[in-house]
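Take a look at this single chain, the form predicted on its own, given in structure tokens.
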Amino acid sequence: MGNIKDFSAIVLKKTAFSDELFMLRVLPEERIKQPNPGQFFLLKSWEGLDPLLFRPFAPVLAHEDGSLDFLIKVVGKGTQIIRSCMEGAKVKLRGPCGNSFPDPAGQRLILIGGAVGIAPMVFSYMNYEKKLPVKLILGVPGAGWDDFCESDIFSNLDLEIFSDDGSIGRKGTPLTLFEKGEIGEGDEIWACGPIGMLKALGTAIDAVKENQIYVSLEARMACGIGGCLGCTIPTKWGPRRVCADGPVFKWAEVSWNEL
């Protein structure tokens, strides 16, 4: 398991965007391992096994306190009962789980994230933006995310946001940037988000270098430590765990076609 290890942390606050999204940040109660950008967390705020599973989150900020951020969207019942945690309440977490991203390798970092797929994206931003420059790009349904793209996370980040139907920023998605040219060989993608959007990323490669984008793949995950395969998904060296290879993945190694 390496640096992964379980523990408690305590929910110090929680930001509502709309009924569906929020940010929880959390204080672990003993020391951990700083993640790094593209690792994530197991997150659970109840007890017993109903929900069985841990829920993965990649955190969008690490604070000075050692408190973590994440965006959390609710899709089921685990996200429903976190959704419900209280300032003060204990949740349980285990993590840093997976791999990271590399250092990136070119020019300009472009930054591609779909819906919460860009909570791994902030948090490379806030990494590396100090070392080279740092495109981030956000793309959103539309309505009930405007409270969260106005929020004072992305102040003084170079941003730019699409929506499906151009009720925020410009009109279309993230791959819009291709077919404008606003891509060149000298850049470097990394992106997260749904399968859909990072497939269509193969169309980036008469842009940029086909070594140079990576993606950090969702799945549903049990165990966070590659034990049950639950996670695993197609590549052309076989199959691959989200968890414990992943979550990142260079976009030329895995198999889309059998996603």
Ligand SMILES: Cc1cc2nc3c(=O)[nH]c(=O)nc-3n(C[C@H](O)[C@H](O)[C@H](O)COP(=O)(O)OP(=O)(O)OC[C@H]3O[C@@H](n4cnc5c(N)ncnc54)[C@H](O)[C@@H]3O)c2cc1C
The other form holds:
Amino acid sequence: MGNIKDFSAIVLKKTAFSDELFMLRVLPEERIKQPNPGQFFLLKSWEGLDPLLFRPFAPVLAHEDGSLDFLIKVVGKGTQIIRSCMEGAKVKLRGPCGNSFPDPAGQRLILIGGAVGIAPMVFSYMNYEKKLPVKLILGVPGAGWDDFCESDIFSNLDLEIFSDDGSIGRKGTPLTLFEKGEIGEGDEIWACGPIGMLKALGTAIDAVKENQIYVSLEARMACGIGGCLGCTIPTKWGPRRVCADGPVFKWAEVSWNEL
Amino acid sequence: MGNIKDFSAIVLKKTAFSDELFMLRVLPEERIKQPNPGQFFLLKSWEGLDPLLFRPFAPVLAHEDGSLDFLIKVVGKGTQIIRSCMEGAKVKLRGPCGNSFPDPAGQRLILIGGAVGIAPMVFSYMNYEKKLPVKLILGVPGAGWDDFCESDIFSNLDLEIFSDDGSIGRKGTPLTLFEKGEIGEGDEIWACGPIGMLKALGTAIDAVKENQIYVSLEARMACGIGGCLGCTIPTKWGPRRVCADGPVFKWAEVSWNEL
Amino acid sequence: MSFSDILGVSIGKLMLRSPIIIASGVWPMEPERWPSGIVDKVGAICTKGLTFSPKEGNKGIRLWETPCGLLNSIGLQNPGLESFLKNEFQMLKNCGCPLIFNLAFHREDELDLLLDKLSSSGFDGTVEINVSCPNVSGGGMAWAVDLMSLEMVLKKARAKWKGDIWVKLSPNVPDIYDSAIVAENCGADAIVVANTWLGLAIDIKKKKPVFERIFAGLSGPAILPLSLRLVWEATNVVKIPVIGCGGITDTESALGMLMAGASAIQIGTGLLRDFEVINKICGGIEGYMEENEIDSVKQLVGLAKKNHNIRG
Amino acid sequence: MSFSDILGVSIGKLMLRSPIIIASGVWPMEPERWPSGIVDKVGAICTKGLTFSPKEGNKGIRLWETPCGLLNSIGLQNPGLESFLKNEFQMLKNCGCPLIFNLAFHREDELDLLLDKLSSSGFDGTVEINVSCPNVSGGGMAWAVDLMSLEMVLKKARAKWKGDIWVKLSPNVPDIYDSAIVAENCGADAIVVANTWLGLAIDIKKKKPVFERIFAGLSGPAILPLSLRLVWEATNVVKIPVIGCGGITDTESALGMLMAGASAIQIGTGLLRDFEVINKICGGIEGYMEENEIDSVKQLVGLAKKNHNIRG
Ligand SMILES: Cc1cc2nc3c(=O)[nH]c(=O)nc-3n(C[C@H](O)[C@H](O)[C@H](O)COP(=O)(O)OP(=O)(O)OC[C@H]3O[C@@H](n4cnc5c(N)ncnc54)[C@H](O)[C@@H]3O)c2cc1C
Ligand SMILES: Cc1cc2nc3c(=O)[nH]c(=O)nc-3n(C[C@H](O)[C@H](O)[C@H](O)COP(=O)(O)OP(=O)(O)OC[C@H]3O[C@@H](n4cnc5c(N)ncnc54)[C@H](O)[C@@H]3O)c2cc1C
Ligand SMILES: Cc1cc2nc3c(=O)[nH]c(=O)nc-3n(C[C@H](O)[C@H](O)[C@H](O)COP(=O)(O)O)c2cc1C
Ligand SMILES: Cc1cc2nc3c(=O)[nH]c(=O)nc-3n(C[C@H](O)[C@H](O)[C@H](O)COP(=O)(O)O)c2cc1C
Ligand code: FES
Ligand code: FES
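Starting from the form predicted on its own shown above, please give the structure in the form predicted in complex with the named molecule.
Now the complete complex, all chains and molecules, led by this one.
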């Protein structure tokens, strides 16, 4: 039997970084299996039947008291409703879903997050920082992301920020780093973020072997446990489920041109 | 053009009287027309499309600052969601809807509320207590209604309570009063509550002319402004809209046997 | 550019200041009841379904909510065309936008009588022939389902009526192609796709169907994907304008309906849920057009069909 | 009384411990992925739609939410019956409740091949013949829509298959009466009413249909009133058990479906939304029966039909 289940949680804290970006700390009302780096949860904050389904989010942090932090960007109906939920409110979760990043084989771990794709990267950082050198690279659009980039999530982390408009950190995207040769042999790369960025990864970094690059992908989901076959992405081995065979895939096995 | 409109309001206070009964104080975010006794509002506290429609409720009190009190019994999906909404939350209203009680022609006003049907009766009481003698009669099932019956809504009102199980006030229903001849000629009666109670009114009180009895009725509603013809009740003049021709009807014009 | 340069559409002889039409049966026929500001951007208003003789409508429960939907069994309650012309119409005719007469009938000759009465009142505008009401027996929807009788009544109506004819089709048909083509061939100026879907609700407390007539008509956002499909199908086979109806509640659904091929849109249940919906949608469409550098709402019509084969 | 005395039903030769069946295509075929405690009260589980050859399913977006509904265009992705029998089935056969083989086919002879392979594997239980998948071309739903070919394939299947045959009908048909009667006449042991409804979604950002195949199948609570109506209609014309499917998400909808005439119920989308839904419904039905002094769930079947003419 799987470890995944539907459970309730209480919203302990909501922190707004901007109109469109906030963090939600929720405390499960029952014991759940702790997530591994790369795993995610399905979440909803509404009663009623519309929206119909949970929304997938990867935790940023798991705290000692069992609470989980989620970083959420408002993009549509579901995330809008989640934003309006207040401290003390009840939410529903399903998880922990998905595979996870395998233990790193490289000598250094480079974690790259594009926008909210940073969530599972911070989680991975916390998990591995004691075991090997880890570097966190965050790419953001710029304006509107200041408060988030300066938040205490990142205090004491080896973090480098890039922004498209140059308003925060260095100008450019995380890929800029590769062009400059600051990443190379022996490095293992995990990344999560916009498809364009992930796709470019494999070609941008000649020095890193393709099978030392892992990406965490997104797809629309219904069940989250591999049942509905709704969340597949094309791979070298045919369609694979993001929720069950992923969300973490080797860069080299994804059929990027069909995505 | 009508005075009815859709507007937002903020929940100022939620008071629970029992698991199934609570009061909501909401403050409209814009100027609205003040309701008259008997008028009601449509209310919803959810985003999303399910439940689809507003729910009708009659205000208990209108305060000086423009806020309105609603007394709500949890019966289904909509009222369940409303119960879960927290102070500070935003709700949507439509109103004020419906006709209202005409100025009383009798020498004394007897206001009878069955369960949550008490809401528009308290409202009417406040409106008329300075103009003529008013007596408020509340009938409740009993257990679970204690906190409500003892609440300060009723302080300083001429109130008599009946409960089915005798646990609060006198045992029996408001109709008991009539059997005992405590109500008679010159009295005008307004009532709101379960259909059975309202129907029995006209026959229970020989001494009161049928056209001195007014009732406020309920029906499922969609528009609240007389457009959809979904909320009709049978009357001597054919189907009439509870939301526009009512909710207040003369007892004598309702076709009780077809209801 | 003015509001109606951007949002204006024409359907047959009618020029509408916006593509948003209030569907039949949801809006009061007494303008004094209209909340202010709600119909300012409306392209046209359909009357409540009108019959020759007054009708009291159905008994028992008339409305029942379903998930994201509304079942109704009103049963065409209306004062009859004659009384409507004498009373409601006198106020409605100055309401600021075209009024579409939604006509319903049981027997074939009733439609004749309705059209005669309407012409003799001096009205020569647009009628919406309702062959799709599921809530009355021996008539209503039956007309759209039987293609032969549909053809017969529409031909007769066409011969008689000089103004525009819209035909409001039923979704409860074997397939929409046939009835759409019949309507076009009979000279309809537009078709409305579609009316409510036949549904059922059970009252588990009473252990019986909610409605006295058992089945009722399903409207509202629940049916949106179904009406979008019907509009896509209908616009594949007819050249006359198709007016999309069923489940529109916001800008996104309205834009989807236009892109699926609808030349204009009717809103019923969406308005019951939110009086501001028409203003919101008109504003939303304008915003979308600006962002996407589209000058006229007409360019949105059928856009998704053109783009279907483009990758990405 | 034990749980299954109260909730047990039988459909053909099958005895189910509860009337709640997991519909095809929503539940993992790897029992090790099942959250614990979720299937304990399930009456039976339908397999994902199986074809003779493996299928990769459809490309592009496969899921799209609509108001209270879900459009899917999976396209019958499956490993093929042979591989399924060798792998998934080995684990599934011990899952604690009957497994129903949902079989899909494009050409007529494929169903023959499927049934042959299935018998030769030793399985002689219940098959659910899927003549209603809207998400594949040249097959699927086409079978249910054309009554002649429906009759042909069902007759052949009946001649070949010794176990029970359920036929999963399409709601996308002129009317359910005809296909229900054909299925009964061909010797089906039960019919499933119904599968997903043909719908459309438009992606207004991309200005084109969401799905590569344009149309997709609508499931979920949005369609509940429509499937209730179909079940009511189907149970008017056939004597074999009708299994209700479409939009069940809670006790109330499940009870409504039974009272409308369904002998058992399938749940798809409702389970995606809430893993606890089956436990909740079984508990809810038990509670309802106790309150209403009903001993066996069988007494609920068709209750609303019996009560329809009772006033009040
Ligand atoms: C494994 C995984 C982890 C994720 N982690 C995060 C995270 O930590 N923080 C964050 O802000 N977002 C994350 N996302 C994306 C997030 O799930 C979507 O932004 C969200 O579902 C949008 O919901 P909506 O109702 O606001 O948008 P709508 O567009 O209204 O949603 C409509 C439907 O599409 C789905 N959908 C829309 N966008 C996406 C998307 N990008 N990925 C998957 N489904 C989508 C929704 O779930 C819903 O079913 C993650 C997605 C996946 C698959
Ligand atoms: C004019 C008027 C004034 C009212 N005032 C009050 C009040 O002050 N306090 C209070 O607690 N209740 C009042 N009611 C009843 C209240 O509207 C219903 O209890 C409520 O709508 C139930 O909603 P639900 O979603 O919880 O129930 P559900 O049964 O889930 O609702 C399903 C649908 O039926 C409708 N419905 C169900 N019961 C009723 C009913 N009794 N009357 C009208 N529609 C109903 C709902 O609005 C909804 O559309 C009033 C009703 C009317 C018509
Ligand atoms: C309460 C109600 C009454 C209706 N009355 C009529 C009518 O009289 N004539 C008609 O053609 N359609 C009638 N309809 C159907 C609507 O005009 C519209 O076609 C249908 O509701 C689908 O659109 P919607 O989902 O936007 O509501 C009615 C619908 C509702 C909800
Ligand atoms: C993701 C998904 C996949 C499905 N796959 C199949 C299938 O393979 N075979 C089949 O007969 N039905 C399939 N269906 C239809 C369901 O079994 C069910 O008939 C339909 O969804 C209506 O029921 P519901 O509203 O409870 O989901 C699928 C439905 C969904 C949502
Ligand atoms: S979400 Fe159902 S298989 Fe992935
Ligand atoms: S609720 Fe629409 S007419 Fe009363």
